[in-house]
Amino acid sequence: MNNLFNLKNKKILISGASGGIGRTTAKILSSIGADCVLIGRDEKRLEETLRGMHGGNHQVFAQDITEYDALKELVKQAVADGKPFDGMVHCAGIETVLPLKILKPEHFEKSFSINVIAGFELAKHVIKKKHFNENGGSLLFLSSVMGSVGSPVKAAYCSSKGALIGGMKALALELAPKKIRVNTVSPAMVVTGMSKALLAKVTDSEKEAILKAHPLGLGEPEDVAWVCAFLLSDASRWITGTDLKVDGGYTAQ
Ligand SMILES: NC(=O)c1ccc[n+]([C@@H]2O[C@H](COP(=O)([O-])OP(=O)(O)OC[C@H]3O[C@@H](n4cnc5c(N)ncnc54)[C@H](OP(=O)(O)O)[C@@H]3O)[C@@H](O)[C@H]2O)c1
């Protein structure tokens, strides 16, 4: 019986690869054989990610993914070596923490632009004929438990993450005939720059409540990255249209 849990000869695009979950995902995917295409705005931090990766057949693009028009050319360049994509994981994201009375349309627009629209735009270019493996593959979007359950002062973030889950399900059905699987991964709080910024703003008792809400404690980027590796590999070949919670028990309560 073949071991399907590997990414040998698979080419995977990773947005948000310059830090946090995206960086660790890039390292872990490369450790099981993937050739990775890394995207983020900060070139220096992308190069840092690259230095921590296995193998040598990776590419780096410093690009703001909300500049939608540039994404088509980026993907074209990434496949100019003749090797099409087998998958992508949209890790880039921002968290907006503001009460409704302060939220402006711009906050929603920025949140949706990075978290949702750029992810679907990247997917659109990646799955094009000649850009994608004709035998199919796997698309992943980092949503959040906040896409399914609420949290005060996070309407912009929660609504964008919920939109990702809805869009993922539509794409799963649309792309199934091409054997392209589409799923979301929804973590609870993982220790990265994003969550540290949030924890720095809350009181000690709020921090205690956050910790208590995670029966297995807070997550590490590796906890999410290995799940992404599984969903990108053929070991998950019958999973599509699923929102997989990786939350240390957060939503079991
Ligand atoms: N950490 C958590 O607790 C947690 C929980 C649930 C879900 N998530 C989700 O998991 C994903 C990764 O989170 P994280 O904690 O790893 O975040 P992070 O450490 O803040 O990293 C975010 C990444 O997104 C990139 N990015 C942001 N805006 C961008 C833009 N306009 N263009 C290109 N890249 C952009 C950043 O790169 P540059 O700065 O170089 O552009 C960075 O690499 C996010 O979608 C987040 O919502 C995180």
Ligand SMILES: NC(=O)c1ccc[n+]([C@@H]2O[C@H](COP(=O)([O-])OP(=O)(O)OC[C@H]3O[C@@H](n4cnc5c(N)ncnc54)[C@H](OP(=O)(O)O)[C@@H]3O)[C@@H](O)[C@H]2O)c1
Contents of the next structure:
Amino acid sequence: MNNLFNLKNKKILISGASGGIGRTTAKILSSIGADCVLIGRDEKRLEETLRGMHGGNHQVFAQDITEYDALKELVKQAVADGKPFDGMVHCAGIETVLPLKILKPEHFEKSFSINVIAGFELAKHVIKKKHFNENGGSLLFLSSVMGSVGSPVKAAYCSSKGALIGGMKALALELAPKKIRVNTVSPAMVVTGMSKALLAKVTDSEKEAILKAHPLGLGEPEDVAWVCAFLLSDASRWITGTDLKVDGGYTAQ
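Please give the corresponding structure for the form predicted on its own, as opposed to the form predicted together with the named molecule shown earlier.
Below: the lone chain, stripped of partners and molecules.
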């Protein structure tokens, strides 16, 4: 039986690859055969990601993805080697934590520009004819459980992640005739530099409440990255329009 759960010779674009879940995803995808195109703002950190990856025809682009006009040329350069894309993972994102009385339009605009618009703009260029495998592939957007459930002082973040899920469903239907699957992955709290900094600031009782909200404990970047690998592989060829929660039981309560 063929091993469908591999990415041998598949070309995958990964935004937000300079750290956190994006970096771990790049490493894991490369370990199962993918050629990765890494995008992030910090070239030095992208190079650090690259050094931790398995061999392959990987590419690095230091680019602010909210500079939308630059994305068309970036994608064009990435496929200049003649090899089209087979998939994409939009991992780049920011988390805004502010109460409504302090939130300003620019806070919402920044959240949506990185979390939502940049991802859809990248997808628009990636799926162009000759840029994407004519046999189809997979697009992934990293959302959050906060896109489905609420949390105090996270209106900007929750609304942007919810928008990703809604947009994903529309794209799944639009791109199905091209055999391009579109899904979101929604983690709960994952142990990254950002979450460690948050946990260091809260009280013991608040920390206990956070841990209690995750019946299987906090996640690791690898827990999310392997789910992305599955959804990018041919093993998930009948899955589209789905928001897959990877949350240790957070939303089961």
